[in-house]
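The chain that follows stands alone, in the form predicted on its own, written as structure tokens.
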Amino acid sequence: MKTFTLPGTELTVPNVVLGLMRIQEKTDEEVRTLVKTARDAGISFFDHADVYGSGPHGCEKRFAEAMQLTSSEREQIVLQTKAGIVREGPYFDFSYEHIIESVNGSLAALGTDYIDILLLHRPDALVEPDEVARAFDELSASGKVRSFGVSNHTPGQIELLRKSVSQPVVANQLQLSVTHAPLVAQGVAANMQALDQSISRDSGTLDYCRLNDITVQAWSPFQAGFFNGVFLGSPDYPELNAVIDRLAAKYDVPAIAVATAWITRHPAQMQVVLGTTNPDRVAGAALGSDVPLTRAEWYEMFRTAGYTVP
């Protein structure tokens, strides 16, 4: 498993992360097996959010109840969580009060004294950057949160926050897979008239994050689109899957590892956030961390996923 120092922090992190948004109904043993599989594969970074689960902090509570981490075990992992979505609305809330309340709830649910990284979960159109800054300052000074980031934010939205927030924005969690890759695809086909791919929909988010040492965390790395099924094995992507299967045989890894490798091969040094609760898939996907796809192989996957390479 490849690791790196997360810019803006002192954390050594793997380039594959285990997301825990689907563990609410899992037994203690199932949660422990899932986490042990991840740890055995080199994954020491676990992603949560206050809205994951059937109730507030549901999956965070399930994780803590199942794992019963000792203080030394807690120090060996990175816990990341998110705040800002009010599911019952639905709406978004980046107010000082909501951020503080959410973090205190996450700390209690996770049974820990600190959160390694807190992300603002999807943009709040009514955000007041000074309110966010006040919350971040208080959480940082108290030691409750050690680092801060965002999720699904554009460069302009991050710049607006940075106008007031003094802490570095260390991560931006964004949807990315080989079949859902506008972050990458627009730049490849820039300035091509009448090609839909050439239209900028994200204001150059990936390049902005690279320029500002913000680590991109790729969520839904195996989804074909927005929660409409995976591309692996899908009859909708026969050419792509033929390429993936050939590369899986070449590198002696499962197909899911090749899908992971398409993201980890990118020089932006992104993290892949797994959402599966299947231990075998976690172990298989983690193998992609070290698969050295060539440029030709990377672009072949990109082309057969449906993107234009001029």
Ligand SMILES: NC(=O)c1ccc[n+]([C@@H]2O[C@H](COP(=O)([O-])OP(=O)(O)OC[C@H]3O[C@@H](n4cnc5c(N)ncnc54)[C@H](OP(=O)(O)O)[C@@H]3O)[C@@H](O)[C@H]2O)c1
Second form
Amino acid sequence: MKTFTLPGTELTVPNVVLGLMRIQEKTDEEVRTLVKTARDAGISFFDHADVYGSGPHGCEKRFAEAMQLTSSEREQIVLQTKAGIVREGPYFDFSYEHIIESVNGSLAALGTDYIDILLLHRPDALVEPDEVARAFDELSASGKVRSFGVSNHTPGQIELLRKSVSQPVVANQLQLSVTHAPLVAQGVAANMQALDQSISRDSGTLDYCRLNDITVQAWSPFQAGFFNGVFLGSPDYPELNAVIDRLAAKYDVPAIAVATAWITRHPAQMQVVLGTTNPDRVAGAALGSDVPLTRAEWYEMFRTAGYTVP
Ligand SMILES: NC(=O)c1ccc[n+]([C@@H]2O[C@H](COP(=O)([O-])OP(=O)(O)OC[C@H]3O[C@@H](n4cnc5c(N)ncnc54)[C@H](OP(=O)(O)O)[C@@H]3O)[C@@H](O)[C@H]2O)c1
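Show the form predicted together with this ligand, please, the one above being the form predicted on its own.
Entire complex below, previous chain first.
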């Protein structure tokens, strides 16, 4: 497993991490096997959110109840969680009160004294950057949160926060898979009037993050689109799957590792956030941490996923 020092922190992190959004209905034994498989593969970084699960902090609680981590086990892993989505609305809430309440709820649910990284989950149109700064300062001073980041944020939204927030923004978690890659694809086709791909949907977020040492974390790395099923093995993507299968044979890894490698091969040093609850798939995806796809192979996957290389 390839690891690196997460810029803005002292954490050594893997480039493939495990998201726990889908564990609510899993038994203790299933959660333990999933996490142990991840740990054995070098995945020491776990992604949560207050809203994952069937009730508030549901998946955080499920994880903690199943794992019963000792303090030394806790220290060996990175726990990241998120705040800012109010599901019953639905609406977004980056107020001081909401951020503090959410973090206290996550600490209790996870049974830990500290969160390694807290992300603001989705941009709040009513954000008051000074309130976010007050919440972050308090959480940082009390030791409850060690580092901060965002998710689904544009450069302008991050700049607005940075005007008030003194802690570094260390991560931006964004949807990215080879079939859902506007972050990457727009720049390849910039200024092409006849191509939809040329339309900027995110104001240059990927380049901005690279320029500012903000690590991009790719969520839904195998979903074709927005939670509409995976592209792996899908009859909707025959050419892409043929290329993936050929590369899997070449590198002697499962297909899921090649799909992972399409993201880890990108020089932005992104982290792939897996969402599978299947231990074999976790172990297979982890093998994609360091597959050295050539430039030609990377672009072949991009093209057969439906993107244009003008
Ligand atoms: N920041 C955000 O806004 C945001 C949004 C969504 C997700 N996330 C994070 O990103 C993580 C990953 O998201 P995701 O679960 O949508 O991503 P994903 O890894 O692309 O999708 C996993 C889902 O696809 C299913 N699946 C079916 N066939 C599969 C195959 N051949 N290979 C792999 N998976 C297959 C899995 O089922 P099995 O479990 O049966 O394998 C699971 O339900 C989440 O856990 C969460 O931590 C963040």
